[in-house]
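One chain follows as structure tokens, the form predicted alone.
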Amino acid sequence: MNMTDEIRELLRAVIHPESGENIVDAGIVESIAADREKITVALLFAKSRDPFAASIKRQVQGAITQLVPEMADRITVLIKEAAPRKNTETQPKRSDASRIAHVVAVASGKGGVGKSTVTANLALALAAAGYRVGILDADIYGPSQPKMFGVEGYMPDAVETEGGEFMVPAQSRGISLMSIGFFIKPSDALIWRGPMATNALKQMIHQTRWGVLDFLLIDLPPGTGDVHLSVLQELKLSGAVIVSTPQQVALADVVRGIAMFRAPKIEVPVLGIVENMAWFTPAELPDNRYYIFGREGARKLGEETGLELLGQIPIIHSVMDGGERGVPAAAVDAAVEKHYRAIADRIVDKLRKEC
């Protein structure tokens, strides 16, 4: 067997996530030219900006460099991409979105503020009163439920039904989860144009086997922009809780998280405020609280823009542990769950008023 041979051969062992199928068969690689000199494979994706592109070249430059070391600067991996091409479908494919009851994005004006920690055991409250719930981890640039719930070495397995072909979302604790974080590595997604993002978020919006759900929570990235648009084109919301910490400057950027649901032509209710980081009490001194961020910001936030503290989450170790662990606290620290227990209640009782 040729050089030429042997690598095509390596390069079967990559999988691209969406399809299932191994980049060899699936006409992916398109072409291999190897000598002493130098080695070129050429990548063909029938997707314009596939959004597992960098990852699938960044898998076959490593697996050629495993094979032969010695010309591991003289490797290179080429790709093309062809142009966008018409919907000449006549039916529309079927989301599995469609059997979800509530959306909810979980948003945060600025970074920081522990919004992917109030989603993760905001999900867990809810699974505990016995609602099906799902997340899907939206923030494209910075991925961290996988981590949060111990499932980061999780490959999605492709299944087919009537609708098409659809990925199976990890299951921890009950939750169904979905996030970029397990196709790439984060400092891939940092180099993303937008138009990879939102595709790639599409396609998990659309093509995840969610099943039946009560709840979908969306862990937004911070701020405003092109991956908040796509979920609001893409998903029908039932509402919107805004995360914040108490200090002003985290209070600035809030007010501009929700304008935007609440602009028109989008006007997503928002269901209200959690504080997060609200205070500080000391094992040893249970009674003493004290406000290192401020105090109350986001309640007086709320009486300024007429909407609902939702609750108030103090600095817990354990919050913090849990999710190095992947062990959201939520799930075994009872003095966390019933913080999170009374905000999913309001807002469980919220949605149902809107409805």
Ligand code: ADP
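For the two forms, the rigid core is made up of the largest set of C-alpha atoms that agree within 1.5 Å on superposition. Note that this is a predicted model, so its numbers are computed, not measured. Residue numbers count along the first chain shown, from 1. Compared with the form predicted together with the ligand:
After superposition on the rigid core, the Cα atom of P69 is displaced by 2 Å or more between the two forms. R58: CA moves 2 Å or more between the two forms after rigid-core fitting. Remark: with the core as the superposition reference, the CA shift of D345 between the two forms stays below 2 Å.
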The other form holds:
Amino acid sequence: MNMTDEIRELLRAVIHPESGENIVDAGIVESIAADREKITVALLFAKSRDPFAASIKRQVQGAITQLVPEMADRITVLIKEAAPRKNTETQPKRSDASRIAHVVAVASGKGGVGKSTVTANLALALAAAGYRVGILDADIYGPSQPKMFGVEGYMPDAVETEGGEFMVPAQSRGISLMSIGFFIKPSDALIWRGPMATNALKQMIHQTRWGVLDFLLIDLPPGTGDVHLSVLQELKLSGAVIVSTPQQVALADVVRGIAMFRAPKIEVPVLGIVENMAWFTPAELPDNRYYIFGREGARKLGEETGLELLGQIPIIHSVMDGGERGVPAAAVDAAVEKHYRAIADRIVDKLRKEC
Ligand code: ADP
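Please move on to the form predicted together with the ligand, as the form predicted alone is already shown.
The next block holds the full complex; its first chain is the one shown before.
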């Protein structure tokens, strides 16, 4: 067997997680050029920005390096993208999401109100209460869960199970985490709109090996859009939690977000609102509360929409610091944990009544 054939045979062991086919038979290996000087493999993906392209490239590079370690620095793997194939209908796959008891979306009207921070800390509070918890970070505009859990740069591996190929979520502090951030560079986030984002998201929902979970929290992008719709289509949500600062609370975006969940045929119960950055207490004046962003917002919104205030979280330095250091504050700061434990209890309680 010449080297080209040998490499082709070797690459039959690399499987594309979405189709379950090996990359040679699936036509992804477009060309192999190998001589004593260098090896070049071109991979052609049917869809642009295939979320598995990077991990497949890595596997190809690794497999060839193992075959000819002496050529390690002369192996090039190119990724090409073709126009979508005529028939892109994939076989219906068994989804691991069916083993999740409660899917809860965390939404906000605007960015920067602390939705991702609340998601991360709430997940930890639920885990601390003994529940099995996962997070699906679907915030295409700013996937921040990898950083918050200290797993930036994680590349999900694919595993073969009875139900097909699945991606392995990252594990951090007992939470299973899958993030759109594992597949895109922050600088590319803006082009990830529309079908590209929703396709990747569907794969992340159904082809992540979630295992048995009590709660999957979904960190949604701010506002309302394609990603929200596809989450609502693909998963049966037990409820949604709205995060807002007091200042943002009564804005149209928040009201629109609530209306989206409550729309006919969607009818996802909105469990309530978490008011974040509700006040500030300086360390030297522990009994003082400064309502920097206003005071009555959440209560007023509650009156208008019938929503319960699930909890208020003040501005706390450790919350911001934890997000930066990759350790959500609820894991290490009892003062923060207390707030989130109360919110988690309320959510569990509401879900028990809803279901
Ligand atoms: P979003 O997901 O809504 O865009 P983030 O969760 O990324 O918002 O939070 C925005 C910024 O605010 C982050 O730097 C985060 O650390 C900080 N932050 C969020 N909540 C608090 C809080 N209660 N106290 C202090 N800083 C906070």
